[in-house]
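In structure tokens, one chain follows: the form predicted on its own.
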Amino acid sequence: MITLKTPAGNSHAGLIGLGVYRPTRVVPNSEVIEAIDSSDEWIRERSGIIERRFAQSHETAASMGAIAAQNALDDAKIKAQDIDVVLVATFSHRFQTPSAAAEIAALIGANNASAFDISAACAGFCYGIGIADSLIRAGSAKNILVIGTEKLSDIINMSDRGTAFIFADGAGAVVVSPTSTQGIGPTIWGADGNARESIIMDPDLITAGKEGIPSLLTMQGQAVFRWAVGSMGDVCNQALAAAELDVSDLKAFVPHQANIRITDAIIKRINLPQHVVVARDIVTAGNTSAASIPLALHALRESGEIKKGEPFLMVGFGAGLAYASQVALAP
């Protein structure tokens, strides 16, 4: 029998370097509610957003991922040669294929990086988290990009009462490499592609292209906020039981900034202690999915409500319904 060899795997992983990028333009509620119908004191209500960031037109999510993945390796203080892997959640990058993984692999000069997309929406961050973590415990690559990156300006309907004063646009980035401590806790995640039509892309690209009208992104808000109500807290219970930890162990709690609604049912689910700090950055970045955590992390990080090496739990959800949960080591 012939026996392969297999790489030698690293006893540990975890988060280096953290890097975001926020578009300059600033969109107040009073840009929005004229086509909505709708008023700032709604929207603050159903939400807690208050303003959030459009990108510009020359603008991609793989320009904005590409920045934030510069910032997260100046912040590891490692350069894009040394990495191995670049590994990018989205779902408003411009093309099928090729993907933005590639796309930004060359913008940073990475240009030895295997390169590939996760399509799991707002629970695509803490999906790659889980994936470099096994890579690199697994010995299949040493220093890998996870970057969290959308334009979702370019796929939103901005007279949908729903959605149009929800989503925004942004970048976030994390290197993750061997630690001399494990940094990563395990990866609670799932999907229910049974509910794939709570949050869906309208058309499919193959209708929109032969009618020539655009693909944009609609959502069922009640269901999506049902279940992630209905669900999220007990992910979030799994992933703290998953890494050993009690939820008074926590520095911070860093959930996607979906809504204020959200996570305040989810803190009362899972009994955070006052004493542990909550992300809120969707007030003024609005909810950008994939890029949602890391642009929250790294706002903690700047105001110093959270330093290296405190324990967060993360948690993403949405489309698919797909969801992830663990907790890590902040960079």
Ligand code: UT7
Given for the second form:
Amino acid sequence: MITLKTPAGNSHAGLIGLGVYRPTRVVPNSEVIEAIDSSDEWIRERSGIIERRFAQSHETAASMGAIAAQNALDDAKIKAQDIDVVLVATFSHRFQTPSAAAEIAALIGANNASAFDISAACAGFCYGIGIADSLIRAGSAKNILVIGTEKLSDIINMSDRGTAFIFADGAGAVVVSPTSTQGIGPTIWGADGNARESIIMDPDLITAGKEGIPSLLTMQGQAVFRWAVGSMGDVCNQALAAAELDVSDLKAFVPHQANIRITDAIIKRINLPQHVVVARDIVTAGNTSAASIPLALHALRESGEIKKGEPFLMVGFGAGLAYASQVALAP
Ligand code: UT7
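Beyond the form predicted on its own, can we have the form predicted in complex with oxa(dethia)-CoA?
Below is the entire complex, every chain and molecule, led by the chain shown above.
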């Protein structure tokens, strides 16, 4: 029997750099309410959002992701040429193919990297961290850029009451590399494809192309809300148990910024102690899907609420219905 060489992996992986890009145009609730017959009070109460940011017309998910990626490289003090894999979580890249990752790798000069996208919507960043951790420990790569980037303003119907006020634009990235001790806990992940129609682009791309109508994001908000509130606390508890960390040992909780009421419900489910900092970036950033966790983490780092090496819990959830959660040490 022929046996092949098992790749020699690195024992440990961790996050060593973080960078973001926030579009400059601030869009207050007052700008979106007229088209959806809503109010500033309703949006604040039901979602926590006061304002969000929309990218300019020349900006794309890839161009914003490239800036965040470069900022993460600078933070990690690593050159683009030393990146082995560029991994992008997005669902608002302009092309089905080629990938946003290939475009970003070219934009930042990551000429030695493999590049591919992950389609896991709002869970995509946590999926990416899990994949990067596994690739490094399996010996398939050394330095990996994990990027979450979205230009959702291009794919939302500004007259749709269920989505127009929630979704927004932005990008965040981390560098994942070999480390001397483990900086990423086991990833708890899954997907319920039976419920995939509860967040879906409509019509599908083929029909949209044939009929000349835009394919836009639709969401059954209540169903997704119930699923997230009912299930994500358990997923978080599993991630904590898998990392062998008690909830009281956390420095911060950085959930996907879907809706501040979902965050509050998960906090209750996992009995998060008062001293653990909670990321509430949604208030000024809206829901940026795959970008929301790195953006929220960056905000906590900027305010000094989390420092390098301190443990935080992430959980991403959304279309698919896909979810993923893990503990990590802050870069
Ligand atoms: O990021 C990916 C995952 N996505 C999520 O996790 C989002 C999950 N869903 C949500 O966050 C919430 O469902 C929304 C924020 C989208 C909506 O909040 P809701 O509390 O679920 O609203 P609802 O659809 O249950 O509507 C409640 C009421 C209704 O009026 P009645 O029937 O009680 O009189 C709606 O007609 O609010 C009304 N309504 C609105 N009013 C003002 C619905 N949308 C709006 C609106 N402005 N935009």
